[in-house]
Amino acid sequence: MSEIHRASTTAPVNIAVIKYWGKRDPKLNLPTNSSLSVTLSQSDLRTHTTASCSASYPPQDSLLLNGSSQDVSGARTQACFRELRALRKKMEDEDGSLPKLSSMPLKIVSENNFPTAAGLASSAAGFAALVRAIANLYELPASPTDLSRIARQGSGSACRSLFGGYVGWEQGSKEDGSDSVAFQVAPAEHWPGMRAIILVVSAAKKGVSSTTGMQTTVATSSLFPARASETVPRRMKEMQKAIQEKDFETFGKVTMMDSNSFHATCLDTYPPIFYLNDVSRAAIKTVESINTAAGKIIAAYTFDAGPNAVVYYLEENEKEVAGLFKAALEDKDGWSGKRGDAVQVNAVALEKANTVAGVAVGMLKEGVSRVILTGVGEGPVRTEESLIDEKGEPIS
């Protein structure tokens, strides 16, 4: 039997605070505006991927995600495979002693520890892990920036998951997309106190996919051009400065305003796209009541293309923010474990919030299915824990 070559990695989810929405080139996944995100801790949200290849494998490439076979014939996945194989082949051509891995079929096994296609950036972590794992398999000397150019073709926001901490994605201007890459604004250790609580409103697959939604928005929204050309470039500068200076009030304000702007363009699309629902709006009201009680911005909501609320806050304000949500949602899954146990219930804050936003708090109790507590984290990590055994079979 031919040798089974294997390499594994884990990759993180990132949640944007300046949103990517709209493509100037759908084929290459080139965005109409730059974006910026926070990479979340892999101990809470991650994709674990093993890439393998062997001359003894069946001729077709394959991908198993959470135990289900996936179609890898799509243009996005094929673009990633093609680019990574080309880099490996170049190495093989330059060094004849290297095994010809680029010509072998790929077998990939991947597992998420969070709901897939539920507005939790699963494709970002998935494609980042896929590209990083194959790069490890092929022993490519590529930097995270180089790989971000490839991962971007699989899923736009995946390019940001190749870095830890606070990450930007430059929209670029070149037609071939060579300058549309991710860059690290600051590592996780620069501002390690950043925390996030994710209120999972629905684990169901969303009604309008991001790709379809983007295309419709670009084609029909009258608000979109100003967002792309004026609003986002200004906010990118404001956000980078806020991160460098660890200025949470500015970070929070810009985060919430950009989320509102993004969803306003979705609503301005024809026909309108509603990613938020009543529970999402209840989360917004609750965050507003937290900030009103504090007399300043200590919590910031943001929503991707789905109803789940991501609320950023600093560790020093955990009781005021996460403590209120724990008091309201203590019966929901997600509070057990080291992170959840450390959160102190803030019944006093909940009582105040009930006075200001009682209907909203009640809506959260009814509509949130679980919570995920996390914080800023590192980029992809190589691991020896393989999802494929030495015979080339998936490990169940």
Given for the second form:
Number of protein chains: 2
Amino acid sequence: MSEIHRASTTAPVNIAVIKYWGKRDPKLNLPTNSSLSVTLSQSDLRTHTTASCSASYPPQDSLLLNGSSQDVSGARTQACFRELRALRKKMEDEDGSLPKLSSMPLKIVSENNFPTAAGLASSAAGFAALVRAIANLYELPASPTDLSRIARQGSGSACRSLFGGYVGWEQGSKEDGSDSVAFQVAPAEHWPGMRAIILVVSAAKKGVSSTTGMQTTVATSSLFPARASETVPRRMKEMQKAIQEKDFETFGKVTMMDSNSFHATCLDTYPPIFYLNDVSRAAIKTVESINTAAGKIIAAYTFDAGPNAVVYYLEENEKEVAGLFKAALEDKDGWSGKRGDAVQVNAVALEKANTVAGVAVGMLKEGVSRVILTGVGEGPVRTEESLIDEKGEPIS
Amino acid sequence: MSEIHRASTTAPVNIAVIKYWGKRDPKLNLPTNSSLSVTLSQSDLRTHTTASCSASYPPQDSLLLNGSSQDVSGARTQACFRELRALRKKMEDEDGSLPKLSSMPLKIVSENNFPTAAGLASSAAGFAALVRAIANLYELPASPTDLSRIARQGSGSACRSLFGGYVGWEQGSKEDGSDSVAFQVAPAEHWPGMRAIILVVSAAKKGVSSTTGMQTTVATSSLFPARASETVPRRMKEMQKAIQEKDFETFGKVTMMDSNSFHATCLDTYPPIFYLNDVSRAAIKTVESINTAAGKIIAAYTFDAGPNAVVYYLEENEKEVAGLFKAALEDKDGWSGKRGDAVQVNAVALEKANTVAGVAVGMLKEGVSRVILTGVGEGPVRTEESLIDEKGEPIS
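Having gone through the form predicted alone, I am curious about the other one (the form predicted together with a further copy of the same chain); can you provide its structure?
Shown next: the complete complex, the earlier chain at its head.
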């Protein structure tokens, strides 16, 4: 039996504070505007992926995600495989002593440590892990920047999950997309106190897919061009400065405004796209009441293409932010574990919020199904923990 | 006892299809963009107002609305009184034989024929009736255009209620607002088949007032300038053409897109303003399912500064549109009377809508408290029915 080559990595989820919405090239996943995100800690949310290859494998590439076989024939996955194989092939051509991994079938096994039902955008972590794992397998000398260029073709926002900390994605201007890559604005340790609480909203049904949605927005929204050409470029600068200066007020305000701007262009799409529901709005009102009580911005909401709220805050304000949510939502899943145990129930803050935003708090209790506590974290980490055994079989 | 002078009018509600949102001059109620509305029939929705004056009245001007005394000291009401008195004074100065009505206290009595609780913007009909009634009392030779200039200072959208049918409000460019007036795009009889069903949503609480809301949008929304300077001017032309040509598909599409654009700029306001809720969205989904079933646009939703849906449709499609809503909402108030009786319950269409938008239909049943059936109608009508008796007392 031929040798089984294996390499494993974990990769993080990222949640944007300047949103990616709109492609100027759908095939290459080239965006109409730059974006910026916070990479979240892999102790809370991560994809673990083992890539392997062997001449003895069945000829078709395969991908097993959380125990289910996935279709890898899609253009996006194929683009990632092709680019990574081409880099390996070049190495093999230059050094004849290297094993010819590029011509072997790939077998990939992936697992998420978070419930799929949570409706979290897992494709970013998924493609980042896939690309990083294969790059490890092929021993490519590729930098995170190089890999971000490849992962972007799998899923746009995946490119930002190749780095830890605070990460930008430069839209670029070249037709071939070679300058549309991720870059690190600051590592996690620059501003390590950034925390996030995710309020998972029990959605009745799945909304419009983001790929379809953003195409329709670009095609029909009359307000979208102003966002792409003026609003976001200005905010990218403001946000990078806020991160450099650890200025949470600006970070928070721009985060909230940009989330609203993104959802406004969705509403201005024809037919309109709604990702926010009454529970999402209740989360917004609750965050507003937290900031009003504090007399400054200490919490900032943001929403991706779905109703779940992500609320950023600094560790020093944990009691005022997470403590209030714990008081309101203590009976929901997600408060067990180290992070949840550390949060002090803040009944006083909840009482105050109830007087100004009681309807909103009631709506949250009704509509939030679980919380996830996390914070800023590192980029992909190589691991020796393999999801494929030495015979090439998935480990379950 | 001095003579009691009296004159009465009724005035209509109007619902915009190109929305007014944003003031370039808050004092004069000068808008940042033109707008366009349909005047609704006064058999269904109207304000009835009697204006009277007498030297024997107590010295303070007064206004009784639905039996409650109203504050008339506000700048807006005062502006209307002042302008109308000035026009009367000029006539009296030119013709010494005229009674000096301009120097007498005004007593005004007003009644709406629709429930205040319905949350319908009643200020448009209210100020239009107030201005028209006083103009009648003063026997001013003022045209509806002249009166629209005055009513605009009471409530912006009131200027459009001085005309029947399809009515535009030209934003104008002069600093004194003299060219910011209403004009008739087409009379009701040009396109008499236009109908509207209003789905009154039981809102938990009142949202942000439109005056405050629009100021905040102008100050904070980065997408708003594109709406005011590009989107609306283009749509004003498209809409006028659609009305001239009785082209419901274009009328409906532009109506829906403009409502969405307006609410998008509200969402892009900081802090964000939400007028649409999950029930409003359910109305949108239901209208989309009606249009999908028809294979063309036969129903068009629009939302003002609140969650109530107004759905425009043509009489010829009553069964497909109102008939579906009757099947879904037959147990709600508002189906009695001539218009409601005429609507055929369309159970087949409801069943079809249930299969594609069942959640939305369920949400409508839950959240709509009453319906109002109406259609395009005439402008203010002089009436001999007085709400003030010959002794100057309100008739209750």
